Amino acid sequence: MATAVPVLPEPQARALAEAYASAVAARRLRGLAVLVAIVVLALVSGYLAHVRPLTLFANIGNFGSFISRTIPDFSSGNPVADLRAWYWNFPGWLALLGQTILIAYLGTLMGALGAVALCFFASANIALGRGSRIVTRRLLEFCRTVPDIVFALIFVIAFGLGPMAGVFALAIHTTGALGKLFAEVVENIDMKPVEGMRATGASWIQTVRYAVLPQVAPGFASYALLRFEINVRGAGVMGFVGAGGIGQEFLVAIRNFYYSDVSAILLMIIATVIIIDMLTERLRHRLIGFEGAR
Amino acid sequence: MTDATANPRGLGDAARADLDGLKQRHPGGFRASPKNRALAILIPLAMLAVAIVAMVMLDFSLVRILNGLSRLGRFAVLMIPPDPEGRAWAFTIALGETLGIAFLGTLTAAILAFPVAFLAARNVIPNIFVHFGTRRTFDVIRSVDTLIWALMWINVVGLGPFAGVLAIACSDFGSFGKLFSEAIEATDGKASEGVSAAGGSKLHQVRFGLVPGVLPVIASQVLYYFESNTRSATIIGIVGAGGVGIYLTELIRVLELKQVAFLILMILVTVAIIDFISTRLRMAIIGKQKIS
């Protein structure tokens, strides 16, 4: 079956071809401009950050040897004893990991409660007034922009060394991060129950309790679980500034070149993080399914 | 029923008169099921119990909290007014270093993760061992904190911002790999089917069918990470990997709190500016549509 391909008259076709060519050229030019901008910025950053590619190439072997030195000696003769030697401080590390998880748990819980308390004041639809809303938003922004470890540095001086400082640091950062997300959840609710409550003369607190909270609770729980996951990672390095958890032990191992300890502790941290990731993901799916079923 | 709909007041009266019947017919509307009620009490109780145990195990004490709070109050007084005390220029240079670390780290991670992410995408490499293995590698890399990566790179290239760049590049490589591969899997397969129908090879399918679709999403994710990395780069100096973190640690340790307050303000302003610019750019790249 023959198909006729329509052929446009010569001038018309040429005009179209030229338009196409110029459109392609404009896109190419824009792409090139973006590329040049990125390269220039990269060069400036490289200068600012003292990047020395030659040092990297010269020392890349160090990375390999560092990794290979952290691999413990395993002889074929007695693997159990070797494993025991590698994880010589297993109960101690496990206790520190437990402490890390508890720090993350308490920090997340306190932060989430703070966020629940503040998010209604920060949301556009429930907030009492413009003034209090703006103040709350700035406060939340401050809490989440200052990194948790900076809060930890200050709290370690105020409260003394130990996990308490880490918990409070995580709690403040979590309040900032979750407060914003919670406020967004509150802004997305169905307003009809709220209007109904207001029409019956309910107070602000009653409105929030009976019209807003039932709608937002699954969303809040899901975000809080996600934050717990992030906080476990954060609590793992709190020890770097003396705020409890396994971080301190890891810092000591890496600074003093206890190579096999480095790999042992790191593997335990990775395993913990991955297990918690998997558990919270499962819980979150159940929560969201729960929400969908209602 | 018919007279009830005609007179709404009658409907309420009818309901009230038939309250017992209604309760019997719709028990769920009047009383939550025993299981849900038990859960509603037990879950908060369990959370509270764990919290109390945690507080005991972590040596919380009221005395220390009160002492700490009063000390924090004194710190807050010492912070006012924020004052660089002659070190404004040094702080600016350090902030520049921080931005350099964040930019170069993010860029390196994105360039390295881009090709590898295709290996982890189910619609490009159907082989389960390849994409499963690649994904788990990303997971492992991701679960190591940036500060830990920084410590390891310091052992290789020495103290300084270069170690910070490598640390951010490493930890972001894991995150980008996961995000990019998810973006690749979420693309519409029709474009690459079209390329294959026109006789394109597998490589052509990726280049002309997939890449144009995912590039905007990827660009937007990279910008978002640059934003969050400026935050991480401010603290990476705590372990000695360059940027303002070094000043922050030192100044907090020696209680030069006016300078600390000034430095934190500088960081907040910088992060706000970067937020603003990158939000604008992301909007321009992806339009108004929301990215997940």
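Numbering follows the first chain given and starts at 1. The term rigid core refers to the maximal set of C-alpha atoms that superpose within 1.5 Å between the two forms. Bear in mind the structure is a predicted one, so any value in this text is a computation, not a measurement. First, how it differs from the form predicted alone.
Taking the rigid core as fixed, one finds a CA shift for L267 smaller than 2 Å between these two forms.
After superposition on the rigid core, displacement of the C-alpha of Y47 between these two forms amounts to 2 Å or more. After superposition on the rigid core, the Cα atom of R28 is displaced by 2 Å or more between these two forms.
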Contents of the next structure:
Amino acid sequence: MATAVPVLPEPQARALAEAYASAVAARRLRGLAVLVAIVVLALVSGYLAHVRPLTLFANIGNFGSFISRTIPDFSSGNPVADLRAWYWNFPGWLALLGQTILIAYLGTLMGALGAVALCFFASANIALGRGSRIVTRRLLEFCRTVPDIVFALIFVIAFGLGPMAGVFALAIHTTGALGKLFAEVVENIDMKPVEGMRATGASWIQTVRYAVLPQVAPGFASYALLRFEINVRGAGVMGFVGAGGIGQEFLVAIRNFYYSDVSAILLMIIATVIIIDMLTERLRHRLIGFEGAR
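Can you return the structure of this protein in the form predicted alone rather than the form predicted together with its partner chain?
Left out here are the partners and the other molecules; the chain alone remains.
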């Protein structure tokens, strides 16, 4: 059955078309203005930061030369012996790499526990009051704003050389970073269970335990695993200030121009990060119910 398509009067149709064209033009103009602002800021930032593309192109060969010197020579006659000579200190480096992973694990665990303890006070929908929320958020900002390498240097000065300084530095920085993420997860929960618990006269702790925590636990675990992966890379640098791990050995190799040792240690760190990334990714997908992980 055919139906007639209503036709607007010419003046009304023209007015609607002009309004649509005007809205589209205004939207394109705003987009162009944003793009111009981004380009201008990029150029100004590059100028003030002394980013010189011509200098980069002129010296790019030095970078390639350094990389080529870190690659050892392999002979076709006995490559196994060359590989052993390349990784001459493999047991020692492996032990230091294991120490780096343990530093990252303990720092992540302590930081995640601290973030869980503080995130509920920093969330807008669960916090006990505006004052506690402001104080907690400023504390988390301080913890994540100061670089972890600076915390590590402070703890090395206070407690001496060793992995303990690295653990505390990562724990503080992780508390600040995860605290913000956890608070945002809490702010996105379904408030109906919370309102139901409050209606029954439950205390704040009971409300958090039975109405909030079950909703946010998978997200908390997912972010904590992601942070562990990041902290493994961070712990690899802690040795630069004497906070334990393989970073100190890596720094010694760089300073003494042991080029083959630099590439050997760097490849071990890269392989470790890749393996941890693959494992934590599968765990995160299972926790959040991602279908592709099954």
